[in-house]
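Only one chain comes next, encoded as structure tokens, the form predicted alone.
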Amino acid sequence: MSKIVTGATMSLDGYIAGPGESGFDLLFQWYGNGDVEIPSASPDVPPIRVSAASAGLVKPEWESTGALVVGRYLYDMTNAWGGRHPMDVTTVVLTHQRPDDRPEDDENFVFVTEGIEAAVTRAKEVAGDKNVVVNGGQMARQCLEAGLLDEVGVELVPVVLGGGKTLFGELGATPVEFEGPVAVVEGTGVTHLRYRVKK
């Protein structure tokens, strides 16, 4: 059965971005410290090279993903990944207004303006029997608050950022309990943790 999952690379003090959107070079060092290459479908994003242990977890997760949900902020910040997300799946973008340069949806990007539930519903239609991955702290928070999230992944890296942005931001409904971990994988420079949302 397909799942709605989210995840993020996180510092030891719980941040997915440092102050002023800094720290990404430190957070994502594990994307380039290994011998196993995972291809990228984006013309702007090079393939990642991770340890065998990380690849053993990440590759099957990418292969089981049928669609992504992201916010307009991430879409704009990445310049739409050059036209195709690195994971090579359709990306559903939750936005208040469709970009002027994208009048129609296509196999690369679908735009939804009716809220997180509508974005997840559309992504599930696109994904079929595969999983939907919700990418970005704001989208993750909205999904968790709406009771839509099934699983959370944390890529914990050995760095302290001292401040910045957390995965779920200012979560309205707390506390939220999780079950697990359902997976713990020690990669090079990263520990992968997977938890189920307790419902």
The other form holds:
2 protein chains.
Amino acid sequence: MSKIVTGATMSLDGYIAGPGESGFDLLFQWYGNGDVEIPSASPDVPPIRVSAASAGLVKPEWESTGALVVGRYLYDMTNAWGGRHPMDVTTVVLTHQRPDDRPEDDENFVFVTEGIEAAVTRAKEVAGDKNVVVNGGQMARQCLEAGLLDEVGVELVPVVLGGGKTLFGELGATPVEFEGPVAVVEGTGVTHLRYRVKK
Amino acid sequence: MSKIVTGATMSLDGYIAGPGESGFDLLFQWYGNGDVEIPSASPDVPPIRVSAASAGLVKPEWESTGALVVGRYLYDMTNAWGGRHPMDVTTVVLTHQRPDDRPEDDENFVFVTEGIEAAVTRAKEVAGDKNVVVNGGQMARQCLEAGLLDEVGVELVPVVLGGGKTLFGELGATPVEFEGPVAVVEGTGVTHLRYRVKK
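The form predicted together with another copy of the chain is what I want next, because the block you gave corresponds to the form predicted alone; please supply it.
All chains and molecules follow, beginning with the one already shown.
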């Protein structure tokens, strides 16, 4: 059955971005420290090369993803990944106003202005039997708060950043308990952990 | 050889205490959800009962500990653990002023006022061939900043607290890279991870 999942690469002290959007080189070392290439559908983003252990978990996860939900911040920051998301799926962008340079929704991007539930519903329609991946801390937070989230994945890396953005940001209704980890995979320079949201 | 180690139980979003010192019931569920009892030398702190997997890692770690270093905050907050630390070792307390109710250093508590390096040096003398465990985020931070720390252990639990105190607090010189995890052990409701400080 289709699941709603989110994931993030996180420092040992809980940050998905360091102070002033720093630390990405250290957080994402595992994207380039292995031999197994996972292709990218984005003209702007090179394929990642991860360890066999990481690929064994991440590749099937990517292949079982049918649509993405991201916020406008990530869409703008990445310059729309050059036109197509690396994971090669339709990306639903939650935004207050659709961008002027994209007159129509297409197979690459769909714009939703009515809030997180509408964005996830739209993504589920696109995904069919496959999963919906929600990306960006603010989107993940809204999704968790709305009771829509099924699973969270943490790629824990051995670096301390000392500050920055946390996994779910300023989450309103805390604490939130999870089940698991339902999977623990040790990659090179990264520990992949998967948890289910308790419902 | 004697090592300087620190460790903390941490939420999935990186907090070792929730907002307003909350969340300890959720963070420390793993202290009571198993069948293997680890005794406590403190008259105020009951023995913990952890899963066999957790005990297999934690018990030898406790047994290889020869002394503790803690801050005055933890010493006061726990009311000096009723007179003796649960781990049954001498506890070196870093403080600005020694407490009035303890006229002499004894086998339970040693008070050091000259800073973290002096506290760790004193603890190493007490520990001999055994390890020194440094407890409390501020002490761990000072120890890491002073280049004294060898290892850090994270007991990662599946709860999101949304705010609070982070593993190393407001660490000055970041980022800091670690090696590992050198150990990953899956307990019940907790994932034990061990890392070495890169030197």
